[in-house]
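The chain that follows stands alone, in the form predicted on its own, written as structure tokens.
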Amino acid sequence: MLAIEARNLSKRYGDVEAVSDLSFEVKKGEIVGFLGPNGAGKTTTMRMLTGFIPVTDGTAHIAGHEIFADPIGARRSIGYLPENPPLYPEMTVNAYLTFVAKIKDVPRATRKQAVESAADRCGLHDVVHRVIGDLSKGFRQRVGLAGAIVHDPPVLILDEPTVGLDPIQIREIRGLISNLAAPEHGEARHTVILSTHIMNEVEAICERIILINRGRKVVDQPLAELVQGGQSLEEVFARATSRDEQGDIAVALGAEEAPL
């Protein structure tokens, strides 16, 4: 079962194209890691999958939903967290996932449940009454993961979850994420693409990688393949973007039609 899938995705800005005829599918339960340069398009394909800005060309599905046709449905079924997760540092964390659960429609008679399973998932039990505000940045990206599960998508869109983390913090949230996709009763329970620049994050998380350079998919294979024979995903990532910015890769591919 596919949990995402992307045809011929564009988006245009007057003569400049941020993303150009990308495709890609994400199967149920995977975690994917969603890589490019700065510019690369990777965040404008992240809010047009989100339903945060429209598309100009092509169409998604979001766990069999149609992001035109139904995009409610697409909407609910996503967990996004922006780079900077939108919170309200003078509301406590349980006022401000209490809201979260609300406007995600999380029926009344489950919302304080809910709210208290994402908190526990997050590790938050210990500060649900403290202002968001007083709150390290790590345990703000923990309240930022929480809100973005509460209602219990299968699919978790994450922008630069650790960015401005210390050592500790960034270990924490790897760890968070990887559990949030973990299976639970034989079946996964999330659906996780992650968008990074720190290289040895994707290799501690993620099971595929999907690299975009200038708005077009230059790679798109598992990762144990890309690693093989001793290379880094760093030397992979330097010499993909290279070789496509040389007009070696002229349209996007496949694993099988470029192999690295």
Ligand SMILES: Nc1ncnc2c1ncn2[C@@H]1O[C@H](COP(=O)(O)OP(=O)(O)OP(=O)(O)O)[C@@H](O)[C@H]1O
Contents of the next structure:
Amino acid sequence: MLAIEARNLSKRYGDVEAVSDLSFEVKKGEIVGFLGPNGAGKTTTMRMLTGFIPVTDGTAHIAGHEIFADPIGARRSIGYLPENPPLYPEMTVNAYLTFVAKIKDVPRATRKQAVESAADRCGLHDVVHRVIGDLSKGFRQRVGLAGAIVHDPPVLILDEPTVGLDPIQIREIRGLISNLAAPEHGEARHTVILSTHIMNEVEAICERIILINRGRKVVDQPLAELVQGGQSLEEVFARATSRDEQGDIAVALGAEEAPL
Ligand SMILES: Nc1ncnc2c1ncn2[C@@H]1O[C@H](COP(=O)(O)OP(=O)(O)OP(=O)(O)O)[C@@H](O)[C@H]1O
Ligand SMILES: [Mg+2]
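Could I see the form predicted together with the named molecule next, after the form predicted on its own?
Full complex below, order starting with the chain above.
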């Protein structure tokens, strides 16, 4: 069974086609880098997958649950770290994670254990009784991540998980993400799709790249294949996004020339 199967997803905001006819698959246990320039449609796609916003067209399956036919099953299968995780600064880490576990329907009997496990896995053991607002940005991001995994979902959707962090925290969060996807007892515990603008982050933890530009998919390939000719991921990114721009310019010129 696929972890994520997106079929012909589209999202329009008025005249803006934020995501256009986007299809892709993520296999169980994969860590996929979801790339694209600012405004390419990454966050919009993630919000459609997580049910935060309705799609204009298309559909998706999350761990076998179709987002329309079984929205609750789909949502339960997802741990989502949004671009700006909604943390409550006055709450302690423990209280916040307990609150999130409750919202995510973790049964009362296992809630305490679920919170402890998520906190441990995100390196929060020593700060569970601290108030979130007093933590550093790196630790607040860990709290967001712990909130995303507290119900032990098979699929993690992480929108720029390391943005704004210092190099040490970036490395630690990356390690954490790799560990989350590592097999346990021979089976992958989580599948991860993450967006980022940091190319060496992708090279450090992702197996496959999906690159979108202006809402359309332009690259979907294993990382090893993409860089095998000796080109850097930055070059791949620049070429894939400029090719489309030139294409658009050609179309625009064509349209202008047509009446002549
Ligand atoms: N609520 C909205 N209303 C109108 N337009 C929107 C809305 N949300 C996103 N857009 C537009 O949709 C397009 C895609 O935005 P999106 O935030 O998905 O891009 P992104 O790839 O996540 O960019 P970034 O790398 O900057 O986070 C942009 O043109 C954006 O302005
Ligand atoms: Mg975004």
